[in-house]
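Presented below, as structure tokens, is a lone chain in the form predicted alone.
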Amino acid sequence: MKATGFSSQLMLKIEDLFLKRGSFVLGKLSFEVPKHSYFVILGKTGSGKTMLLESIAGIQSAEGSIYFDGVDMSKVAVQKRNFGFVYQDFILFPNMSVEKNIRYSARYRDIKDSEALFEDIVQFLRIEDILHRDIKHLSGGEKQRVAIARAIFSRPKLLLLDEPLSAVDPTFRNSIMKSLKDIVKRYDMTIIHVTHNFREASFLADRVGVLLDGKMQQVGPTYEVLNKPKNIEVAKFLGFKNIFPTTILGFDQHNRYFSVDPNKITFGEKTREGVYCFACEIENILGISDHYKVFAKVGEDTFFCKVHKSAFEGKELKDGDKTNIYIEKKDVAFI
């Protein structure tokens, strides 16, 4: 195993990370996740998610490099990784109780601390009450926080989570959640977690990563990647509307554009300082409890909106008026 240049703020670099199975290819992927650190990796179903949680745990073989605390771990043994893997299907043993389920890794290494370790994940994850109970008796969210209390036993420095809350019943999903966040700091270790469900994202991560079709699109601080997209792929997939070329803004720039949040735009007669203004045609406008979603035609382009219904109160605007659209310049976000 070969040290390489490595700050000590970061526990995971993976560089020109490849992988082909079939007509797919994942990479090349190259990305840092800091020490202590929650990194979501955002993505749609088939973008590669899961195949590259198994590549950073060793499951799947891939070229490139994986350099965990300054260490290629690319030739090392998925168990001498010392990374915990919970999949979404939770794979727990059927045959064991879960408490059995829970403490199964000290039949294989030296747990440190273990007794003082297990009471404190089992009072802390809330399953005091299940411990002799069998595996098949459990719900859904049962079994998840099982699986999640078996990594942790394990003691890993590296907990992979693959859509851990996508068989989680609604009502308990924000608990766990909490669970999740608090991991990092309780028991020392960095998580990497993937979804495609931005709420998740929004909450648990300190960094967010966005894979699509196999390539790491955005890597940043969450705030920024969710709300500043760095391409047109990573706005759609974000679900940004009204993209739209820069050129409408008066900006003799190609191939760049911006997006507007529907409900950042206004409707008026008369012109105003300090905002982008368009003439525009109603093309249709539909109520929707206390607001209007109105699409309206500036040239060939269709700005879609959304206006509280007190905003139009006295304008009486209907399909065929010719008014204007407002857009403050601080809700233009560029791609």
Contents of the next structure:
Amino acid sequence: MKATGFSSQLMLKIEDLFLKRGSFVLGKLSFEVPKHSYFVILGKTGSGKTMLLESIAGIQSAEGSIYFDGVDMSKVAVQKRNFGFVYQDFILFPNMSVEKNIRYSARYRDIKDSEALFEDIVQFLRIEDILHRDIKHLSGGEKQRVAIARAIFSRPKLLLLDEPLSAVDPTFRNSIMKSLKDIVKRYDMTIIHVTHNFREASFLADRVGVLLDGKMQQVGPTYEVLNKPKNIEVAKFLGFKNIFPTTILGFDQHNRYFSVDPNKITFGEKTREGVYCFACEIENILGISDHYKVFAKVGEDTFFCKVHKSAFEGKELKDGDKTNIYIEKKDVAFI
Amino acid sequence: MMIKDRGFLLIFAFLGSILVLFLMMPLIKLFVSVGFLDIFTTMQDKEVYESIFLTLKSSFYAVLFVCITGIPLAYLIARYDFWGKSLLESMLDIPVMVPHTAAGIALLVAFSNGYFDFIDTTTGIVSAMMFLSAPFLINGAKEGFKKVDTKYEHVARTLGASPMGAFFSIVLPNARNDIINGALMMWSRGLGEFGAVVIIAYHPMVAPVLIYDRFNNFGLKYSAPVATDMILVSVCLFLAVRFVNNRLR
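Output the form predicted together with its partner chain next; the form predicted alone has already been displayed.
To see the whole picture, the full complex is given below, headed by that same chain.
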């Protein structure tokens, strides 16, 4: 293990991580995770999220470097890295009770103040009543809490969570999310959590990375990544609507795009100054409870707009009508 | 259960019972015709109980050896892809397919070279039993290991276990039922081994050889009680192991 120049605030530094399995290629990935942060990696199913976590844990062998607290961990055996891992399908040991599952790491590691830690974890994750149960008789939420407890009890410096909430009943999801958020400070660790769920990311993450097709497209503070996508792939993945080339706004730059929130587009007969105003033809109007979904064709492009029903009163717009759409300049997000 | 299922169930139960009857009839008939007294007195015959003990012991040694060598092999086959894996798996199944006397001849050719005390020894008997019944344990263990998700080992490793620690604490206990079933199959298959054993070691006599010897020299009347005793002991031990395994589950 060799030490390298490393900021005291950085805990994990991935450099040129590369992994090929069959036709799937992960990398080369480089990113950093600060100490005591909650880092969420967002990505679609099959984008390589689990493979990335397993590479960090040492379960999958990958090229590149993984520095942890300044030490190169690339060649360090899984059991010596001290990275906790929680899989989405819990992976509780079937031959052990809940308590033995949680205490498993004590067989191999000297856990400091293990009894106090055990009591604290059990209380924190509310698993006192199920300690002696067989794991076969636990609900999804209970299994997930036990899996998290088992990982925390091993006193990892870095906790890797692979879609930890996807197999949990929505009723318990909020309480587990709250517990996850508290873990960082309470147990002095850093968390990397992979998911495809934006809500989890926006609630939990200090920083977010977007992993698509094996490539890390964007890494940054949560608000920035979720609201200012760096490229069109990230924007599409994050569910941004109305992504068009900036040339239709009159800019010269090619290969640049903008997006506009469907709720921010308004309609009117007259042309207006100080806003982006486009003549359009109504392609389709769908009435949804309190609002209309309107598809307005501007040249070759179709804008998707959500208009409150009250805003359409008296306008009597219907399919095929010609009118104008307005977009405030402040509502344009450049990609 | 719906009433209209009854006809379907009756047909299947009838067909199944024909086979059960066919399999049970010889055993029941044997026990009935020999009688309790003969079963008991034959069991006190030194030659008989020594032969049965030798059979049980030899087959147990064969199982023990394959547990030590075959379980790691089964794990490697279940967990890893490597060059020649299919060929290796086919080769391991060959003993099940070859005639047992041919297997005995092959073992003689291979091992009666002066380095091993092989002919007419317990070592020879154990080798013959092992050669023909090892695939039952190896295949049982292999299937057991395949059922244990590799993620269990991964998690155990992240919790501090070495590969060996994860194997003994997680993989082996969770594949236990298949391994024990495989071991029981191998052991019982070894108990009945005749063709290969008789080529390598007529003496000391294992139970199947003793049954054959008595049948050949003295007829059915003298061989049937030995056969009954052997079946009785095997079934009792078989049930005992199953019972203990189920209690431990």
